[in-house]
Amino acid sequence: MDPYQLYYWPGLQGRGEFIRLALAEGGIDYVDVARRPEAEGGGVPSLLRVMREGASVPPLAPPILVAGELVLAQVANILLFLGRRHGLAPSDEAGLYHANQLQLTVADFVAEVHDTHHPIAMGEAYETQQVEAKRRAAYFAKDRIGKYLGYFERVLEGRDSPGGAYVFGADPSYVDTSLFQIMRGIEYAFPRAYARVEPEVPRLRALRDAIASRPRIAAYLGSPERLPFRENGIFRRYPELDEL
């Protein structure tokens, strides 16, 4: 089978990183097309082309995964596909849908993170909505971080090995790699708020560390393909938004 083609904005982790982490854990071959030079068929033009011409049901936005003639968008949808095909999700029907349920909750959380720095308009600069962002971020740091991380902590309670089990047992799923990403992202973007919540989520901390130590994940994290968090992505560190 030819490698999958992943399309996302070059130079960013963004929502594409949830796909990359799952691909890394599964040892799945893929091409990050838009990160290639335009002269080699990459860059933003390749992304715009697949959005406009690449599917019978055109994607609204990246990330986009092309698998042969199948073109998929939306993080949870792509991960559901990869999870079923590559053993990164439970094989039973209930487990498969529970994984999707958790991933959709991750998507809700990511949307709230984004809105801390762009609460008014996505297409306008952060500086034009900084007053509103400070108000939104204060609410997010006070009430929402603990709500979401506390929920995922409860999901992990009662597993076979408290403090070390993955969401669905002994083997990691794409939900686990996604939880790793939001833990790392929140720690970067809201270090003070995260430090307050961290003692309350020991299982999530253990899961984060377990995923980071997985051989394929560790190799990916140490490679040039793992871009750093930056202030043009979803998880942004603005000290004025992390005031307690």
Given for the second form:
There are 2 protein chains.
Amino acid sequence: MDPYQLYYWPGLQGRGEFIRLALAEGGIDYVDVARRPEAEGGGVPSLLRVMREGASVPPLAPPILVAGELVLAQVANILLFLGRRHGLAPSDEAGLYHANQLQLTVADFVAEVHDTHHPIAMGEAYETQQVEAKRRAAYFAKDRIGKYLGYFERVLEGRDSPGGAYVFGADPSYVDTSLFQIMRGIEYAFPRAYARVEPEVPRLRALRDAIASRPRIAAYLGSPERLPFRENGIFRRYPELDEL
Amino acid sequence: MDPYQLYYWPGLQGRGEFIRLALAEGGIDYVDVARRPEAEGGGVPSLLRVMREGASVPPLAPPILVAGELVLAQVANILLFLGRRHGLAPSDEAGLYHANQLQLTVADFVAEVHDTHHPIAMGEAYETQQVEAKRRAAYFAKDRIGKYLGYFERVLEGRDSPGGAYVFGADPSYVDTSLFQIMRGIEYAFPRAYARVEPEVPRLRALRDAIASRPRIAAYLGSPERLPFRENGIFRRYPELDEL
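With the form predicted alone done, generate the form predicted in complex with a further copy of the same chain in the same format.
All chains and molecules follow, beginning with the one already shown.
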């Protein structure tokens, strides 16, 4: 079978990173199409092309995964597909839906993180909405980081298999790689707010470290494919949004 | 089998309504637990109880569906479960993921609608963030309603089965009942902005009307269980947010 094709905006981690981390953990072969040169069929034109003419049900936005005839969009949907096909999610019915539920809660958190720097208009620059961003970020830092991370900590606390390092026991799932990413991201973007929550989430920190030391994840994180966090993605470090 | 138990904040449609519409179309027996009197085990206490002690993976927020041993949260996740179990989604692999993808895009739209009246802090009253709400709603009305509804119109335009009334052909899915709800909701909340988009979405309007005339949906819409849209849910009519 041809390798999967991933399409995402080149030059940033963004929501595509949740897919890349799962692909890395699974050792799954793929081409990150839009990161290739335009002359080789990549770049933004390739992304726009697959959005325009890709599927019987077209995608509204990237990330997009092309798997043979199947063209899929929406992070949680792509991960559901990869999880079932590649053993990156529990195989029983309850585990399947619980993985999906947790990933959707990760997605809610990611949308809230994004809106701290774009509270008014996602299509306009941060600088045009900085006043509102400061107010939204203050609320987010005060009420939402602790709410979400505290929730995921409770999920880990209540696991059926407390011996395992991961949400569903001894084997990592795409939920674990996603929790790794939000832990790294929130510490990058909101170091002060995160420092206040950190003592309350020991299980999440252990999970983050366990994922970081998985051999394939470690190799990916050390490769040029892992772009750094910076001020063009979901997790942005604007010091004025992280005041105490 | 015992009927399903649905838990959602009583007194409003909210996100629970997407579940209720699918249950209605499927003719699926359920108890809307938190709408029952507290003396009979209902009310908000019942909702808080199921969130606190309901499951191996606890829910963060309602709606919550209890199906035997399974406790599920997140609208799109509950609909995926109901869709597969009750024939409210295509049964082939591509259709399953495409239904999920479309529902997740509905969820993105619903989150954006919500944030028009709560752009800063979802836990605080509208009146505390009305200035920002006006700015966000103006952007939403100008750029986002047409973007999302235009997208769903394109999905209908590109269907494999143009003869059918619904997204996946002749049989309605939970995606159709969800599209019905956002069409009704957006017309309620943003009548002026919607009026500008309406001529561009004839297929969506036809789908909305086809769903409204399904016998079980019509019965549900005419029953006391269908609460009216009003200013305590996702779709709120604040005239100051719908100026031209």
